[in-house]
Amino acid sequence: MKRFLTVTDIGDLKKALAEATEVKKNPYAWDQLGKNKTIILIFFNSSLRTRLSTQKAAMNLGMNVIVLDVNKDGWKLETEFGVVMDGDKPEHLREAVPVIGRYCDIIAVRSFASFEDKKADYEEQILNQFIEFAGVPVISMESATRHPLQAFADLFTIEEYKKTDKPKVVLTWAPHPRALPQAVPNSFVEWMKEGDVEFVVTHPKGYELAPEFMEGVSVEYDQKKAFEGADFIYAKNWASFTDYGKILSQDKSWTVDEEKMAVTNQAKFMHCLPVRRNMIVTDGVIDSPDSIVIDEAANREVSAQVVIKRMLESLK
């Protein structure tokens, strides 16, 4: 595996999920695989679960780990081509990335959508410069359009908790005070389409995700109707794709509450975290026995370890 950006990069999904089960059972079984190998985790944005889980996963495999917070630990980096660099950014990604690639065996990078230019965001200009110039395998720890490590962990968590062969999974928009990227919902849709689930997306009109992700996906604009008979409820806010980066609604009737969960098939509640309590979900739902957000977050270590393990195996 030379890169990990989308569900297609993982290959056979059933094999990947089976491998995740083995990794979770015995995370240190491959602790010699990464001996004398180095991974650099590069963050253009804040992180808690992604940083800790990816770092822990690499350490489980015996790797050296370097963490670089671009906003605190190095020069400000220019990402655009053709600009006169007479501002506050003294170094360009075109030089920084290949230099970083000389210091490590794998690069993992996290860079959110800017919401300034939809075309630039959806072309993944920052991530693709790493892929083009690094000279080593690249893992997306969340980009402008996708968060594959999260979605892999989400699907693995559903596999662990499902009670039927083909559970009903609902992705629901929920209100938030800030404009959030579409990366998590985009990846969740992408992975659910490949998983063995009945999948429904529900959101207010105006919050349709990019067509490239939504082809063949059922959309229900009535949230309560979408919840009926669901086995898993995955709540997430995202800003408008059509009116790019805008907040079109903060309608708290879309908050996931006990009344809505009551029409499900005693569904498990999921969220990628961090979560705004009593905006995205009520205290009663997220603190209930059917909330699996902590186990879901714990599985981030598992998904990261499977990906890093496969990359190390490909370096042999």
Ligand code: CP
Contents of the next structure:
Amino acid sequence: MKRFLTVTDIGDLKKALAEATEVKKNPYAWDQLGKNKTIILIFFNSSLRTRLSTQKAAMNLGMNVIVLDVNKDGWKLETEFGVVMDGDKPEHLREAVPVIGRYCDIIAVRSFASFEDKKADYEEQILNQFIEFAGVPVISMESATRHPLQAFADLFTIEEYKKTDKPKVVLTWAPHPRALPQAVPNSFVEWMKEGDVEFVVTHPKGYELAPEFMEGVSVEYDQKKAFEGADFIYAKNWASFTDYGKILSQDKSWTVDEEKMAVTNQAKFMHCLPVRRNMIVTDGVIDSPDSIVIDEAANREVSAQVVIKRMLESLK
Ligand code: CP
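Can you swap the form predicted on its own for the form predicted in complex with the named molecule?
Following is the full complex, with the preceding chain placed first.
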């Protein structure tokens, strides 16, 4: 595996989920695979889970791990081409990325949407420079449009908890005080479409996700109707795609609460975290026995380990 950005990069999903089960059962079984190999985790944006779970996954495989916070360490990096570099960014990604690639065997990078330029974000301007210039395999730890390590962990968590062969999974928009990227919902949609689930997305009008992700996906604008009979409720906020990066609503009637969960099939509650309590979800729901957000976050270590393991195997 040379890159991990989309669901297609993982290949056969059933095989990947079986491998995740093996890795979870015995995470140290491949602790020699990464001996004398180095992974760098590069962050343009903050993280708790991705930083820790990816580092832990690499350590389980015996790798050396370097973490670089671009905002604190190294030089400020220019990402645009053709600019006169007379500002506060003394180094261009064009040099920085191949240099990093000489020191490391795998590069993992987190770079969120800027919300300044929809075209640049959806063309993955930063991530694609890593892919083009790194010379080594690249893992997305959340890019402008996708968060594949999260979605892989989410699908694996659903597999672990499902009580029927084809559970009903609902992705619901929920309110938030800040404009958040579409990466998590985009990837969740992408992975659910390939998974063995009945899938419905619910959100207020104006929050339609990019058509390239939503083709063939059911949308129900009535949130409570969408929740009926659901086995999994996956809550997430995202800013508008059409009115790019804008907050169109902070309507608290979309907060996931006990009343809405009552119409589900005793659904499990999921969220990628971090979560704003009593904005996205009430304390009562997230603290209930049906909330699986902690197990979901724990599975981030598993999804990262499967991906890094496959990359190490392809380096041999
Ligand atoms: N879910 C997730 O990616 O968490 P972090 O932003 O803390 O890494």
